[in-house]
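A single chain, nothing else alongside it, follows as structure tokens in the form predicted alone.
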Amino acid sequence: MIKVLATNIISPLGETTEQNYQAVKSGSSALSVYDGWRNIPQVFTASLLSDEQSKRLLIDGYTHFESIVIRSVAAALNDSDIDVVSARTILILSTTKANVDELAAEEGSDGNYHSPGRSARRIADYFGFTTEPVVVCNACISGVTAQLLAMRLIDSGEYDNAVVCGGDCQSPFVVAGFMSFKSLSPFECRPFDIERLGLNLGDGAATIIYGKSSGNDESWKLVSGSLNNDAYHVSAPSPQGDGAFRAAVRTLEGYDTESLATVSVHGTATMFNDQMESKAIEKAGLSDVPVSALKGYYGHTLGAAGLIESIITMRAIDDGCVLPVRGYSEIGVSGRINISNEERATDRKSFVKLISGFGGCNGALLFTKEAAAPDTSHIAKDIRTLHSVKIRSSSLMIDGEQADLKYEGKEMLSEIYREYSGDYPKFHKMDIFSRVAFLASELLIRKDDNADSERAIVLFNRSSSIVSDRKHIASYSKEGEFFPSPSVFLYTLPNIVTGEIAIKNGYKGETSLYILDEYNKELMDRIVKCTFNGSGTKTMITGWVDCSSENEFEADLRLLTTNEL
């Protein structure tokens, strides 16, 4: 359990968190029509930063994504006392697409291009931080699973704060790949409404810093939190909701649901993850708990959407309200909750936040107001390897001995997917990035017997998916040339690998991606660690893969198993 020591909302209602609730309590919204944005040829709604307020926002010497990130931190700790200097303290930044926006400036090459690692620890040593940041890519959940690491990893003792900061910034990048899906509306988003036509996209950054919490004190607590995958398919949720259900269903295991005040949910108003939100809701037992969404405001911010929507939702309980959902008027889901469009007054203190993306993840986290014993089953527990895999551009070693290949690069990987593997035709449609991470994977899971339904994946790596990034900008940046498509969008996201490994071989337990800025094999065993402790996870299949071209890659995979089996 950790307490909240200070909050920041920067997005286009405000630049605090107090200005940003105001203008949601008063009904605002910054979702704006938006027609031939940057030789875009499809009209979007969308809640974007204004140039005016971009360019004061902008910090010379940093891009425009790290300035709303540096501003965003900056005015929180202002209100805050923890010291970004020690040891004990550590930086974790949320996002999808970071800096993605100068990497299509520059044409594709790297030029000055940032990487969400290297981006990260410019923000740090910006403030002074000593201890080496982790960027969380987890696709739409990444707030939630970046909070949930933060609780992880002082609940176990490794620091004593974390700053957690959610960012991204909208570019044509990112509108072309949803454009690509066609999830975007051209009106404002109306979640769960009879009419949604899908979702809408917003900028925005947000801040939350954590430190200890005893429990009895007065401030806003994270409680508990789970991670699930619903290994059912890369870009659409389980029609029944089961990830979400069971993430919801783990947060809240030995809770009292009347103490809720609401769920704040997804609420993205595309068809599908409206429909599947409500039946995890109606599954989980919460169809009674008044629900809020405030996409209708803001608009999907991507890796700030788990930041903001906690703070607002933290802002209007300590209000006695539960906010409307702005732009729902008529039931269009079949899962059974309780959705207003108007205010209504609440006197309970806690609340569950439910997110869900693609790659099949899904998060819940519980937050209370109310005194909490704190949560002592984070016993560290004994971690030993099973099996290793280690794949490089012209080899491939499997516990410790030499694989005979004739090729090297591209072509060694269909060797190595012919020889090991060749029942998956899937394997074909991945990415390079996927393509090495699932065959690891494949051969560590080949080499165990033991099927083990709830193993998570957690993975590390530096070049987060440069390869299908540089794709996938080809595909729309040239003029009179927009054919952008959802099969390489998909890969540009690149915790996706964390799913297609789930979904081949139905695992239902955490799945989560990691950036760092370089190999860090003390930060990776700490993270690895402090979720074996605070999930419940028995056996996981963890470690570095990196692949910066197609023919340039590397993986470094273990199976992972504790002393409890």
Contents of the next structure:
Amino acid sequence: MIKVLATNIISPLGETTEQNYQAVKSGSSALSVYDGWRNIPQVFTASLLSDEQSKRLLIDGYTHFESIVIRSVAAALNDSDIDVVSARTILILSTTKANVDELAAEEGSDGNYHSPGRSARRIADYFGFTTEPVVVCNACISGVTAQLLAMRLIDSGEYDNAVVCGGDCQSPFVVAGFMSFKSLSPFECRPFDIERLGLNLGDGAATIIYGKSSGNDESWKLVSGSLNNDAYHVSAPSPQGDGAFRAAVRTLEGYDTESLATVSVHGTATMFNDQMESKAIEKAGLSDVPVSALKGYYGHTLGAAGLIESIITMRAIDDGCVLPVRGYSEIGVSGRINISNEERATDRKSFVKLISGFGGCNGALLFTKEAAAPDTSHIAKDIRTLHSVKIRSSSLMIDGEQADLKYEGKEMLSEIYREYSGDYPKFHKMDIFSRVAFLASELLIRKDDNADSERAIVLFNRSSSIVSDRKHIASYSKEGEFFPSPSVFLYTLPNIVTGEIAIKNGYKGETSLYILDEYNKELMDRIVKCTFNGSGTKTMITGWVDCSSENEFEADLRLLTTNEL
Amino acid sequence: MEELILTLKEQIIDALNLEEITPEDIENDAPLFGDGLGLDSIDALELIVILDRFYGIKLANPAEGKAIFKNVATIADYVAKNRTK
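Since the one above is the form predicted alone, can you give the form predicted in complex with the partner chain too?
Once more the chain from above appears, this time first in line as the rest of the complex follows.
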């Protein structure tokens, strides 16, 4: 259990938590129609920082994305007295695409693009953090994953404080991608409404500073959480909200749902998300708990969403209310939920946050302001390696033994597929990064007879999804040739492969992807250990997978198991 | 029409990365989704990109695709009638 020490939100609605809350409370939204924005040939509605605000927030020597993250972290730090220089303080950055707009700008020139990991390092250096930062890149659930990671790292005793910041800036990259999925509404989004037409994107950065909690603190506390994959489809949620349901149930295990003021949902206003979420809520026994859905105020702020929505919900409960669902008017989902476009009073002091994303991932967190029993889930466990696989651009090692292969590079991957995997046509649709990770997982699973449907997949890398990022940029940036492809855009989310592995094998445990500036065994081991401790995971596929070009890749994956001590 | 059907098959194989499948393997009236080639929701969106990119046809509503993308013959028929390039 950890407690909230300070928060900040930077969005088109304001630059402090209070400004943001007051704007939302008054029913404001920055959602506007964009026609011809940055040469995008289609109309869309989004909540974007104005040019004037962006310019004012810009910090010399840093990108737009880095600047809003730094501003948000600085404001939160200002409201707390934690020591950023301490070896027991960590920066966790939640983002889906970080500086990708800079990557698009520099195509064909010698630019100075900073990968998500490098960008986190630059932000950490700005404040003088001495520990290595971690980037959480888990699609739309990154902001929830990041908070859960903070809790696990602090509960495991690895750190005393965590600065968790989520941020994303909208760019033609992301807008074109969502357009290829036909997910964007031309109008203001209408969560759970019968006439909903899709989502709106939004700019934002938000920070929560967390510290240790005894359970008796009067501040907001993060009590528990769970991540669960649907193992259904990489871009469509399970129609029954299977993963969201299981994440909610695990998070609320042993908790009296009568104490919940609200369910803060994902509520993107796409047909599929809202429908499946309503099913998950009903199955989890939460039909009577009032729903909070904030996309009608902020749009979908991607890496910031999990943080912004947690912070605003805390603030609303402090104010004794459940906020109206802006954009909602008539029910358009079949699962029974308690939803209203009017403000409702509450004297309850807890809530659950739900979130779901591409790659089939789902997350849930439980927050409370009441006294809570200290978390005892962090039992030291003995973690053992069952099998290991090493793939390099020209070699393959399985459990330390060199495999005999004819080819190198991309052809070698096809050879491994034919030799050891095969008969899975989806393999040919994967990008190169996913192929490497997928094949490594196949080789591990081949060696292991024990089925574990709750198996976790936790991957680390450095280059994010750079190969697919470049391919996607090429599909929309030539004038008059705006043909973004959904299957290319999908793989610009590096966590997609965790979903591929989950789907192939029916794994419904946790799936996460973390980006580091450099390979860092100690930090990776720490995250793996606290994930075992905090999630009840029994077996895990984990390790380093990186791919910097079509023919340069490496994977060091292991299948781990644990015996509770 | 024969030529358009062949071109479409090649474009589908290329865009959907249907490895080890040749145009001859795809029958003109065999279902593309479900049992047939086993295409899914992302593939349907990818077919929309093919219509836009090569034939100048814009399908704003993916639901319209259901009837059009039944099989290669229905796509060819729709393209022949609606193409702008």
